[in-house]
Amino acid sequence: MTNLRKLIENFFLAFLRFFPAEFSKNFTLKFLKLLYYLRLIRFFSAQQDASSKEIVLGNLFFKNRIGIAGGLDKNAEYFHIFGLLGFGFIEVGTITLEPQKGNPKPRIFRFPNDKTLVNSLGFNNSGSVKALKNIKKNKKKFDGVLGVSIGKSKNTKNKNAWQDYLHLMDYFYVVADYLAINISSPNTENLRELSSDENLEFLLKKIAQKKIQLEQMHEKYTPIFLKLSPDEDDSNLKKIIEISERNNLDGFICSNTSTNHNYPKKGGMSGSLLGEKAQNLQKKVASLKQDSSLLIASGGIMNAEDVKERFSNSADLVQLYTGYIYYGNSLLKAALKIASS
């Protein structure tokens, strides 16, 4: 049975490479939904071949420590299906207040020899109202931890970005198990300027105040993580960690995509060639952060050895994305074995 699953999966992955990357991504998601409705999704679950080790981090219970990074399930339509495939936590989004189409197509490019992707998506999503509706519908069918990545709209000026993030907290604080603050995507113009000293201090102070208000109102504590850019210089990274912890953020996601690449395409690079930068960022953050701050490893995780290295370098959790696109459930299975050892 295991060999049959692997054969089917390998054929499917090879088939998808004949089509443009964004089409293949959307086709795969819709195909997974079809398998779910036909009650066949568990046949492909990696949990059949790998045990899970449960863990409690902060106030959250994880059935295992392997998750999906933000960007795959943009509108919270599929997270319950990924849970059945074996992931312990799913981060949906990035979600903006209003629907937005993102940047012009084509905007995802494969470089299969390097096992990388370059994307310039630009927070394409259906908006907060639709995403909230999807979460309420699908969360009752999900037994994992749900993260919601939130970001400012393209047309919102940076000086008003805090308003977007606070409104999004109003939408998702209760239904999310954690929130991820995305100010590090390279595909929304000037977004990364929010990580400068003055901008970040102002933004995170507003978020911290809102968090206290929502916690008291709903009698629920929802952790908030900051997603970091792998392109930050050391001095600014140190300031980002200090400002974040001063404003009681709960941890960090290392990392987003990188613009530091040589491909002839505009956008952020993910996959194999991001691995070293993401790993180096993670080590720096681990050395700078307080012990109480959680650390989620993401970026360039392509095999079992990558997973093992991230855990050995202080990661509490690991997120897959591009590696999962290239290798499918075989990577998830390998990751679960490392996470449970």
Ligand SMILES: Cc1cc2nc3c(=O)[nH]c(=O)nc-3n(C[C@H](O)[C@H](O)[C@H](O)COP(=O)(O)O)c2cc1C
Contents of the next structure:
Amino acid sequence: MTNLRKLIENFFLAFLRFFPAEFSKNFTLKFLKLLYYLRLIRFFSAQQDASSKEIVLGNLFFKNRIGIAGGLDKNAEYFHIFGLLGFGFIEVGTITLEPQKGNPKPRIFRFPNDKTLVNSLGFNNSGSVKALKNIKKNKKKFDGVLGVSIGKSKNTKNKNAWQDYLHLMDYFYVVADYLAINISSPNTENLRELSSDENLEFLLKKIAQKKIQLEQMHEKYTPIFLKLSPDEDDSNLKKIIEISERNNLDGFICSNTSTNHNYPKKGGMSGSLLGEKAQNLQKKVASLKQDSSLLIASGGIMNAEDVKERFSNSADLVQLYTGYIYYGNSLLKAALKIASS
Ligand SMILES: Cc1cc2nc3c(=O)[nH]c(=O)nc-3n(C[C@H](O)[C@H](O)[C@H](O)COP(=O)(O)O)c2cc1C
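Starting from the form predicted alone shown above, please give the structure in the form predicted together with this ligand.
The complete assembly is shown below, putting the previous chain first.
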């Protein structure tokens, strides 16, 4: 049975390489939905081959420590299916207030020899109303932890960005198990300027006040994590951690994609060549942060060794993305094995 499953998965991954990357991604997601409706998804579940180790972090219960990073399930249409495949947590989004088309296509490029991707999607998503509807529908069928990544709209000026984030908190605070603040995508113009100390202090103060209000109103605590850029310099990184903890953020995701690459394409690089950079950032954050702040590893996690290294460098949780695109469920199985050992 395991061999048949592996054969089908490998054939499918090879087949997808013949098509443009964004088409293949959307096709795979729709195909997974078809398998789900045909009740065949459990056949491909990585949970069959790997035992999982549960963990409680803060007020969240995780069936295991392996998740999917932001951007694979942009509109919260598939997270329950990824839960059945074996992931312990899924970060949906990044969601903006209004629907957005994103940047012109083509905007995802594969570099298979390096096992990297470059993308310039630019927060293409169906907007907050649709995403909330999807979350309410699919959460009943999901046994994992749901993260919701939120970001400012392309047309919102940075000085008004805080209003977008606060409105998005109104939408998602109750339904999310955690929120991820995305100010580190390289594909929305000037977004990364929000991490300068003055802008960040202003934004996170507003978010902290809103969090207290929402916590009291709903009698529910939703932790909030900040997703960091791997291109941040050391002195700014130190300030980011200080400002975040002063404003009661609950943890850090290390990291988003990097613009520091030599490919002849515009956008953020992910995958194998991001690994070292993301790992270095994670180590620095681990040494700067308080013990109580969670650390979520993301970036260039391509095999069991990478997963092991991230955990041994203080990661509480690990997120997959590009590695999962290249290696599929075999990476998830290997990661689950490490996470349960
Ligand atoms: C096609 C694509 C789209 C992405 N979209 C988002 C997004 O909407 N929000 C986000 O926080 N990160 C997004 N990311 C970044 C990933 O979540 C992840 O942090 C990054 O790719 C590094 O991990 P990896 O090397 O394992 O892919 C995207 C990455 C890719 C490749």
